[in-house]
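Here you get one chain, nothing else, as structure tokens; it is the form predicted alone.
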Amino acid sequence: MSNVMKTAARGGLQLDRFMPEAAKLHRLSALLTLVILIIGFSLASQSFFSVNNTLTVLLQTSVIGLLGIGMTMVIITGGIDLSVGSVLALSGVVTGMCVKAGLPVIPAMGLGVVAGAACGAVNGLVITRMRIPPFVATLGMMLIARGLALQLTGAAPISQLGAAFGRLGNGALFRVVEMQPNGFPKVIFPGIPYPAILLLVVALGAAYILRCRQIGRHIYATGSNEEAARLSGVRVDMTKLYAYVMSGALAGVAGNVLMSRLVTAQPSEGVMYELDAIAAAVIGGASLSGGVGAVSGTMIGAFIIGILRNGLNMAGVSAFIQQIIIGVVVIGAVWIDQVRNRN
């Protein structure tokens, strides 16, 4: 009987062989949508392709992308993480408080990431040990993390954190600045923003983990067929815990990037960011049913959201209309995912 069960489990895990083709088609359609958006906004505004606007898009997308990568890992396991926006704020507050207390910036940011990972670990343990649905567990963490951030700061921002704190969010690689005769600096080349470089490194690392490491295969197996994965020897609970810890840690990294850009730790930041992260993953082809998703697709989804917001801002569209448009895009992406699953 044991051999029969193992054979059935292996057979269940082979079902996801048919899913990558549909996922690739979804990513291809998302990429086509991204190209259409770029062409459309560039025709609507001559300044869309300017260097400054390109850097703005990169900076805006970096936070969404970092959150989206962690969210993708969770969604592939068949879960959801509604707490990343609040965890982002809490991690940024922890970093800001440590810097204010005299700790060097890098160790302080490390503690901020640890705080985010701890929130993710709590999410994972509540889901795997207490058997509470991910929606409810992470919704509770969303309230807890936001409340902690506001309580620790008295709902007031932590300012005067120094120039070193703002280097991650506002610095750039290969920036060229020339001093003019009048004594004022002139930027010859703005350089590549550090947040964009960080996003690239994290995306490559996450893609390597998902595609080339055992834990990545276990993440896909858990989302494809949890019972079959368990019968095949996958430690399903540990795999889920890993995914939620990664989501929390990347929310901590995103919190450091965002607060560094502001050079202020804002406990009220990150509201609704979890929806952007979910949207980026789903638009990029991740299935809310689990078992399907890729970092490359999430990056495409993040840039779709970033460019859509940027282009609508340049067109003078109000923030309220932008929310409506983003909501319609998310519903459309989920509908496509449901059609794909039925087929």
Contents of the next structure:
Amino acid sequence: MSNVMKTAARGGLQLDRFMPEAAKLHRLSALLTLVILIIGFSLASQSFFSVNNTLTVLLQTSVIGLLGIGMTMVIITGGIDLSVGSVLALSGVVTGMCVKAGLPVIPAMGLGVVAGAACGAVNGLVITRMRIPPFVATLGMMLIARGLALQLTGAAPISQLGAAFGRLGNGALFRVVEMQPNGFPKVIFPGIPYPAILLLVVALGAAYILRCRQIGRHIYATGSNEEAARLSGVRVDMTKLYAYVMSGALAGVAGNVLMSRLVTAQPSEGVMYELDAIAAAVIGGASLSGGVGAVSGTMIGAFIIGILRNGLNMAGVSAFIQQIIIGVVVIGAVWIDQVRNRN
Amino acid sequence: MTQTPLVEMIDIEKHFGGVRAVDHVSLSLNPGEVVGVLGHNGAGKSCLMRILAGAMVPSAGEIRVNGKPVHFADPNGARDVGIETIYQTLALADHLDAPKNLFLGRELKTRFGNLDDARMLREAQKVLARLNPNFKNLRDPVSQLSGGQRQVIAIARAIYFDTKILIMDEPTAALGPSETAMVADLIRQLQAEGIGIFLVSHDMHDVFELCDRVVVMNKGHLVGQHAIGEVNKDDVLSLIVKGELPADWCARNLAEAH
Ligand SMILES: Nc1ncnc2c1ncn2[C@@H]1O[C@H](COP(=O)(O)OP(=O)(O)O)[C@@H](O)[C@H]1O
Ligand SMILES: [Mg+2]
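So the form predicted alone is up there; where is the form predicted together with its partner chain?
Next comes the full complex, this chain leading.
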């Protein structure tokens, strides 16, 4: 009898181990949603599942994904970064101006990313030193960065930035092009777009930082219980600053990808992108109350948003209806988060 | 007394606006000594302990450790001189599991600077088993653990590192009888190792059982400081409630002395 009970208990324990925890369950259901979306859109439109459209989705998603990764770090600390859309524009403008000033493309892009990181640092300092709530601090930065981008350019796009500037956004690895006898090139294999590779590298790097490094552990601890983290010796302010700098820098990277794609520095780009980034993180299981989130989840969330926008486009749904649908999805994801927290 | 105290707190004050949470309190602790800190809720016990732990900056006063003046800007400063604290609130990060909480802020790392979660898990297993042999849920977020288990983690965290001075702010409030007994054993063991302990407690029985000395706080003041042999439970109760010893205490003590 007692042996039977013991075995049952042990079996229960083992079952426990195979039961995914709440966060994993959330990510799994997000993944399922993604698969259903892909199947649905493929049935609705023949061109959805084509190579060309897949590449388009990859490109669109890479910008949301880069923003989403930084956003995830900030959200895990219990904060929010509403400035990423504007910082993206400012970074792209800084890069564009540097290129125009004669700087080679790579250092110019580096400066653009530094400008983004600097915006993030200001966010972090305003939040930790002046004790301004993240929502307000980053809302302020949203206006400041956008205003700077427009002021610097006189609200006019910077064009004619040269082929080298467009390589990051338009180039691809392993692209195979054959010259046809009629003199036109024929793309045999479109290759893997650079932005997708960049997204993969950044995602792996961010996941490594969050899972395997002390700063990552402290990011989770800060969002989970800030006072407990402080009493445990975590430098809470430094940890938050780190997260906002990362978010700003990644917004800079995203800005460079986007402007390179357009081969134009557009000061008015990226309006409301912060909402896509927040949605990606929350759909992927990050909790707005802090302490929970993962890069893998945010990647799934970014693809859900990217595919939703692209698929609705392909299916001929109007831009207005698209906004309504994405708004509903965002509220739904946050609602799930709330329900999860109540349990 | 020839021995240098482990800790001396001299004329400590802490104000919150008009509230004097701690008012001109001086208190010392010797190696291997257990000092019970008693008082009503709101008497200022936690504030005094948080000041010593570096979690709160005093409005005035001086702290000396081994005779040297110290100024703690944060809890790390206090930890660096061997002061470990079990906070009344436990100070655990709910979403992290027991090993991650145990090593929070002092994570073990591999040669490459990565978190060494495997080693932290093994070490946590060892130190938790010392307090509760049945502790199993090492991978669960601590929000899912019982109050007793959470308290055990907070205690484990305070004794794992090189502790010289231990502050225990109501460490057994959520514990059952067997765990409380385990903590009592632990306190005696640490005392034998020469560690000085401040034990904030409401349990008069525990205090008389474990402590060498009791200090009583009332409305921010330190109203009494006595060796355990000098007072009985009623005397201490009178100090807690009225802020003074019973009228007959002097007479009784004189009688005992003769
Ligand atoms: N952070 C704070 N801000 C304002 N007042 C506080 C704070 N912490 C404690 N107090 C006040 O200080 C007094 C002492 O509190 P505390 O030290 O927690 O008492 P005890 O631990 O003895 O129950 C109380 O009146 C409490 O309200
Ligand atoms: Mg208290």
